[in-house]
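Below sits a lone chain in C-alpha cells, taken as the form predicted on its own.
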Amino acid sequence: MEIKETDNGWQEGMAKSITFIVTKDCQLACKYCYLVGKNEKERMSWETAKAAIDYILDREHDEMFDTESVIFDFIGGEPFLEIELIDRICDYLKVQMFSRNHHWFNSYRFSFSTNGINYDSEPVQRFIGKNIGHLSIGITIDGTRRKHDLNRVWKHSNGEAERGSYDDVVRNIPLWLNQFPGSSTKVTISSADIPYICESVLHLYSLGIHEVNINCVFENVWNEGDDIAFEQQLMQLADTIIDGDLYRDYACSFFSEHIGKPLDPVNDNQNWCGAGRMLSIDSAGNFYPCTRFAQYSLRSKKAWMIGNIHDGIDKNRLRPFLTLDRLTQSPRECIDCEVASGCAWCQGENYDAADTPTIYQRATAICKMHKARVRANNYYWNKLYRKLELEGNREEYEKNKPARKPETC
C-alpha cells in the first residue's frame, strides 16, 4: 500500500542557498511574523543586487560557492512587490552564469514563498512564463477562512478595521497549482489558532493541495494547556486521514515516522539549521548567515553581519556558525531527551532569545509542543499500520481461501 511522503525539496542538502532581501515591505500584517521590523522604505536597489551577484559569480572556486547546485531565493516582506527588480536580477544571473560557463548554469532554482496576492498580476505572471523551468513558488495559505483570518491580515492604519486575507489568496491557488502540480503550501501554527489545525489542513486539501508543510512557531508563545489541545487536534486529524485513506494521496509534514527517538551523541550530532552555509543580503549590501540574523528580523539583538559587498565576507565573523552542532548549542534535557530526533530549532531564535550575544544558547520554548507532536505521531503510525496488516491479512486470505462449493438443493 503506497503512503504518500513529504518531498524533501530540489537538491535538498546539496544547493547553496543565497537570498535576496529585495524589500521589508508587506501588504499583510502576519500576527506571528517574526520580521518585526518591516517598513516601506528599506528597497534593494538595482546597483545593489548587482554588485552583490558579481561577488559570489567571481568566486565560483571559493569554498564557500564550490557547491554543485544554488538556489537564489528572493524574500520581503512580500518578494513579488519588487517583481520588476526580481526579473532584472534573474535575467542578470542567467546571462553571467552562461557566459561566464559557471557550474551553476546546469543546475540552479530561482525560489519564492509569497502571501499570493498578487501571484496573478500581469507582470509575476510574465516572469514565471519566462523561468518556469527553474522556479519554485509557494502559496502561504493557512487553512480554513478562520485560522488564516485569525493571522494574515491586510496591513491597516489606525481606526481602519481589521480585514484577514483569505479571499484575496485562495482565488489564486488554481492558478498556481495548474503552474506547479504537486507544490506544497506553508501552514504556521500559533497558540490562538491549535483548535483550527485539523480543519484547515483538510481544508487545504480540499482545495488540491496534496501536500501540506506545517510547522509550530519558534518563539516562546505557547500557553499553558497548549500541547494537550495540539495533540488532541493532531490525534483527530490523524483519524480523519487513516479512516479516510487519505494517507495514500496526501501528506501533512506533522506525521514523521523518523521523529520522536534518542539521538545519539556521536552520530546525530548535525546542527538543524543551515546558517552559516546559506548566505542573505539585505538593501544595503550586508551579508548574514542567514536572513533571521538581519535586524528587521530580531526583537533584542543586533544584527550579525559576516560582512558586504564592498569589503566581502569576514571569515572570522562567519567561522561560529560553521562549528555550530547539537551538542555546542543543547542544554543536558535536550541532548539526553528520549524522544530528541526531529525536534527543530531556529539559530536565529537561539541568538534572539539568548541571555547573552552567543548563538550558543538553544532556546526551547518549543519543547512541550515537539513532545505533544511526537505523541500524535505514534498513535497516527501505530493506528495506519495495524490498518494496512488488516488489510494485508485481508487481501491475502481472498486470494487463497478455498473455492466455494457450488450450492445444492
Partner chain sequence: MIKYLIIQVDDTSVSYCHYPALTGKPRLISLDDLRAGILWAMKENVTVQFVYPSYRLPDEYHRVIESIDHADIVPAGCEDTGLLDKADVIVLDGMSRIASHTFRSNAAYVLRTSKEDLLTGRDAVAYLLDRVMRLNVVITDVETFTDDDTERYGKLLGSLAEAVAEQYAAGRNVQFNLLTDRLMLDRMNNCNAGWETIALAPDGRFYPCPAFYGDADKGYNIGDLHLGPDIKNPQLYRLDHAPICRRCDAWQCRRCTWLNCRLTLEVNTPGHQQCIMTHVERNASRRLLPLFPGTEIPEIGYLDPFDIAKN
Contents of the next structure:
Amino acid sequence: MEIKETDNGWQEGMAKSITFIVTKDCQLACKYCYLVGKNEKERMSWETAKAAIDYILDREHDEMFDTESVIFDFIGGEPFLEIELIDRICDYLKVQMFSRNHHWFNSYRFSFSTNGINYDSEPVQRFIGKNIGHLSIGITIDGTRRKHDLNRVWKHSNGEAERGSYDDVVRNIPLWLNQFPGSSTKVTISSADIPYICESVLHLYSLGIHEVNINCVFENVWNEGDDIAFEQQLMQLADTIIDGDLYRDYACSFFSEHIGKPLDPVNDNQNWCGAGRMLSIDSAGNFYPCTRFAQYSLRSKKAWMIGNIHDGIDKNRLRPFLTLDRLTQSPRECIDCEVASGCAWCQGENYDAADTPTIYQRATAICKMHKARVRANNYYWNKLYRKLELEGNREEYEKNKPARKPETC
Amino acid sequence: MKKIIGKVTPEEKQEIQSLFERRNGLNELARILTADNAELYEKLVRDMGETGTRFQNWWDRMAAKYQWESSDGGNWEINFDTCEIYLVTK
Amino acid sequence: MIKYLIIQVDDTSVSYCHYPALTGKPRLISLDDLRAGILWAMKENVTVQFVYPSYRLPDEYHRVIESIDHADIVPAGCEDTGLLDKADVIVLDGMSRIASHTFRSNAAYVLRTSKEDLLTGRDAVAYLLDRVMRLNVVITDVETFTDDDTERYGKLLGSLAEAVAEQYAAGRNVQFNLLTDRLMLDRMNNCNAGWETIALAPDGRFYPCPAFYGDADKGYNIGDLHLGPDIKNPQLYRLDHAPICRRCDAWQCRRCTWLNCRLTLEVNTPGHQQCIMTHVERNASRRLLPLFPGTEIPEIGYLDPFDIAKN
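Could you switch over to the form predicted together with the partner chain, since the one displayed so far is the form predicted on its own?
Up next: the whole complex, starting with the chain shown before.
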C-alpha cells in the first residue's frame, strides 16, 4: 500500500527564522515599500553567506539556535535576483546540516517572498525543482490590475512613463499554484488602495488563490475618512463572500473570529512581534533582530545591530526584545482598548516612528483602521452565522471551515 | 475517496513527521552530492537506507497497534496538523 | 516627578559614577545658565547638587552657588581645599588616590575603580571602610565583567563583608553601597535618572544625568533652560516600565540608564553584566544579615533576572 503524508502549515511558532538579505536591489519601486535604502550595490557575497552559516551551525546548542526547526528566509529587494547565490547557500546548508548531524536537517524550510517577476526563469525553476520539498514561496500580487499597478511599478528613470508590473506577475501565478497548491498571497493596503480592496480580494480568489493575507501598512499614511472607506470596502467584501458562498473554500485574513475583543492585562500580555527571536544578516555580515532594523529599512533611526559574523551576537542587545511585553510598550489608549485583540504592530516601525530611540513606544497610526476592520468583521460574522443558522448549516460549517494560518508580519 | 480511519498521538506524529522530513532532506541532498565526496556519499546512502526502514517500521507498528482499515490499491495518509490517519482509495 | 537637579558646572567636572569624565579643555557653565538653573530649581522645588572640576572656580560662581541650599560633589584632588573641606561627596578617581588623601569621617566617598583593580584591591577598600562614614564603589568598566569574574567578585565581597562586620563590632556602622545598602532597603532605590533626577550641563541643556552629556551628539538632551525639561517617553525611566528591573530585588542596584543604553540600547533594560554584579552583591549582603535583625534576603536560584523575565 502506498503511503502519503500531507503537510499543511509548518512548525508554526516552533522554528527559528534566519533571514539572509541577499540584495537590496529590486526590479520594482513599490510606492508603499518600507525599504527606504534600496540600492544595486549591496549584494551579499558568498564568503559572507558562508561565514554566517558557519557561525550559526557552529552554535547548534546555543539557546539562540536550539529551536527544533529552522526557516531560512531569503529577502531583498527581490531575492530571486540572487538565485545563483541562494542556490549555493541552500546546497551548502544541506550538506553542512547533514555532515554535522545537525538536528535542523530533520526540520528546515527555505522561504521566499518574491515579486514573482522572474519566477519562471530557468535558474529559479531549477532551484525549485531541487528543493521542492523544503520550499515556501509567496508571490506578492496585490489584486486587480489597477490596484496592483497603483503601487507595484517598475523602477523608472525621470521622464520615463510609470509602468505597472501586474502582467509580469500574473502570468506566473498558475505555475506557482501548480507547484505549491494551496499557497496564500500577502496583500498590503495603504491609503490609495482602499477603493480597490473588495475587487482585489475577489480577483485573487478568481486566480485560484484560496487564502489572501492582507493587512494595512503600519506607517502613518492614513488620511481623514480612510477608516470609513475601508469599513465600507470590507462590508462590500463581506456581502460578496457570504452571498456568493465563497466562505466555504476561500479565506481572507481581514475576517477573523478572534479579533475585536478587550485583552486581559495578565494573560494577553505577550509581545505580538517576533523581532529578537529571529535573526537577519545583511551583505556586510551584520546581524539584526529582524530585517526591519537594518539601515535600509529605517527612515529616521540608526540601524539596531546585534553583532556581526566576526564578533558574534551581542546578547545584551537582544534583551529589550526578549523582555518586551504588550503593556509596557502600549499607551493607555491601547491598554484600555475595548477592541484590542487583532491589533498588530511592527516592532521595527515602532522603533522608527518613536520619539526616542526605543522599541518600547508603540506606534498607533493604525488605530482607526483596526477599529474600522473590527466593525466590518463583526458585521461579517453576524451575517454569516445568521445565514448558516437559517440554512441549518452552522454545525457543518464549524466542522469544515477552512483552516487559517496565523497572521504574521 | 478519503476517509478518517484513526488517529495517532502527538508523540507518534512527531516521530513520523521527523522521519518524513529527513527522508525528503536526504532525497534532495542526493541530487547535489556526488560519489566524488566518498565519505559523505556513503553516509548519505547508509542514512537513506536506515531512514527508509525506520519509516516503514513506523507504519507497520502503528497499523498493528491501531488495526487500521486498509484496501487494495488504497493508501494511508497522515495529516500532521491533526494527527489523523486517512484511507485514500481511488 | 523630578526631585533632584545635578548641575555639572564644567565640562571637566569629576565623574562620580560609571561614565568617564570628559577629558577636553575646561568649559564652565555660563553664569547666566547657572543662575537660570538655580532659579528653575527653586521654582520647581528640587534639591540641587553641584559637580565640580579639579580647578578652583571663580569667586563669582561660588557666590551664585551659595544662593541655594545644595550639596557639593568634589574630586579628591580638587585644588580648592576650602571646597574639599565642606564637600558632601568626595570622589576618588582610582585606587591610586587613596594613599595621598586625607580622609574626613563626616563625608561620603565615591571610589571609581576598574574591575580588575577592585578584584585585587580588597585591602584598599577595607582601609577606606575604616575611615569613612559612607563608601560608594563604582566600577568604571562594567562591560568587561564576564561570567568568569562572578566567583572572584563573590569572594571579594565575602571578604569585605567580614571587614564591615568588624567595623560594626567596633561600633562604627559604616555604610557600603555594595553590601549594606541592600540590607537597609525595603524596595528599589535606584539612581532614577530621567525620572526623579535630571542634570544641567555646561551647554545649558538638560540631560537625564551627566553621563548623557558625554553622548550629547546622540540626541540625549531633554530640553533647555529656556523651555524647561521636555523628556520624551518619560515612562521608560520609571521602574514600572523596566520589565527586568520591576521584578528584581537587588534593590541596591543603581539601575544606571546610561549603562543600559550603552549595553542594550534601551534606557529601561539593564545589560547582563550589570545584573550579574548586583546579584553577586545582593547575595553577599546576606552574610551580614545577623547585623540587621528582622531583615530578610531570600535565597534565589539565578544571578540574572533576565532569565526569569524573558518571554
